[in-house]
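Encoded as structure tokens, the following chain is the form predicted alone, with no partner shown.
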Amino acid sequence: MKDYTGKIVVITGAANGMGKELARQFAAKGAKLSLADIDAENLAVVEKELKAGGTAVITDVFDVSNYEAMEAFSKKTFKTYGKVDFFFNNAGVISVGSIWEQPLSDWKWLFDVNVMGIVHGIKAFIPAMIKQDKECRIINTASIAGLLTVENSPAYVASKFASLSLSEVLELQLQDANAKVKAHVICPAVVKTDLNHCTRHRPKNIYNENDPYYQTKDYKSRADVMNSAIVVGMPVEEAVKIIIDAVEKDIFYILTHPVYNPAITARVAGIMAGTRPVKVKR
């Protein structure tokens, strides 16, 4: 195991999934942590765990969507630590749906999250940790969805698909400015996490829970595959275990389920055929 003493890891969605197990197999090398999430309970309940094991943490309760809190968040971050070495800049959301028929309000949630919680993030610490001039890392969560369609998820495959070029743009535009901050993208095919339940923290201004497309039976079907996807997915220690190792190797696109890789493949191939869009297998 990879001695972590002394470096400052700081991850967004945190309370939850892959960002929660991340804290924790961190703390467990010797990490300090800086932690964020709009779910406060669940945040207060990692911290004191990690707290009780002896791992320095700090924490902070907002909303990726808003710069001026992630702006806030990096501002503690350095004052307290002084440096960062690793950001996971991790916090997502999915919704399920039909293109024409989901409201639209998804869609907006879902690009505020996973695609402007992604720019907040860079725009918030990437200026600090090029001043650092020292080698750190600043790893993205996007998805198995940003490089295979799912017909189930259009928001999130679209947002996906937007935080994963991001990413690579950043990673060239690093390179371009000679930093010593490397980019990475975490690509995940399904993981047994609670991502399915990230409506109870979306923001009632943006969200009608009694929409009428949500007691459809369009919907409800969608939504009946992702729950029962997402319970027999990969444990999420297994998923964070091999995230870990990709970053250590210097892996840019970290792939946590190889059984896909066909399926990239194939679809890069379509693409340059001009063949139509297929479904994945499962």
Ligand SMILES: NC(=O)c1ccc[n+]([C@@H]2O[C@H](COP(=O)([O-])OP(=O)(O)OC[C@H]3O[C@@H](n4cnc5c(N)ncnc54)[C@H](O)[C@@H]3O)[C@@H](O)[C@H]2O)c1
Contents of the next structure:
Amino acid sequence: MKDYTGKIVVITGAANGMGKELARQFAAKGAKLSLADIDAENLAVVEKELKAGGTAVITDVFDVSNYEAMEAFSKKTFKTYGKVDFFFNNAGVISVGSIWEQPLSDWKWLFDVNVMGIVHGIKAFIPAMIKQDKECRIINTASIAGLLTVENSPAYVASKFASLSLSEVLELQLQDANAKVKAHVICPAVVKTDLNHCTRHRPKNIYNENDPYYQTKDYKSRADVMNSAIVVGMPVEEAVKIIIDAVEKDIFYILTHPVYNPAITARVAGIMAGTRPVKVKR
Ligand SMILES: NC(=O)c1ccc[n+]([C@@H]2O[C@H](COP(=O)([O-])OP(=O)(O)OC[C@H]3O[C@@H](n4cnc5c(N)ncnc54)[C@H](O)[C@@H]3O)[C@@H](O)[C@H]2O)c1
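Would you generate the structure of this protein in the form predicted together with the ligand, following the form predicted alone above?
Now the complete complex, all chains and molecules, led by this one.
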């Protein structure tokens, strides 16, 4: 096991799922942590658990779609620890629906969190990370849904294609700047987390839970597909081990489920051949 003693690891979306497991595994390897989430209750539980195990932890509760709050989190992290070695831009949410039927506010929410949240993390942390002038890493979480189109969750897929492509541009611009910051993008397929319960922290100003669409058969059957896939997803401990191992091996596109690699190849072949998209077999 690589020793992370003295390393500073920052994680957004650290109260549940992969963010929480990243925090646990890096704590076990000796790192100091700066953790953020919109979920104050579960973040406090994670903080308590890790502090009890002797890990240095600071936390901040905010919505990643709020740039000023992300900037304050960055300042607090650098003020406390003086540096950042690994920044996991991980917080994300999902919605399901039919493009021409689901409320437009689903799109706003997903793009605010999954795209602008990542952009906010980059803008708030990267300048100071470049200034450190020593090797450090930013790891953005996209999804296999940033490489393959799945028909159940259009806003999610579109937001993850955006977060994947902006991670590629980030890496190219870091290279152009001769920065010692390296970028990665995580593209997991289904992992058993709390992602399917993410509406509990959806801002009320972009959520009408009484919208009739959420009572339709179309919505309910798509939600069933999502729920039944997540509960049999890869265990979060296994996914996070793969992710940390890939970061250590300097892999840019971090794929956790090789079973989908042929579908990625087939997508590119389909683009070259000009054929219509086909459903990904699960
Ligand atoms: N679980 C999967 O199958 C899967 C697959 C591919 C990618 N991902 C991505 O992995 C990342 C982590 O998700 P997870 O699966 O661990 O889900 P999760 O719901 O268990 O964890 C996500 C965390 O992000 C936090 N969060 C949500 N909105 C936020 C906001 N606006 N501001 C701050 N924090 C916010 C949540 O409170 C939660 O703690 C997400 O970006 C997700 O899209 C998940």
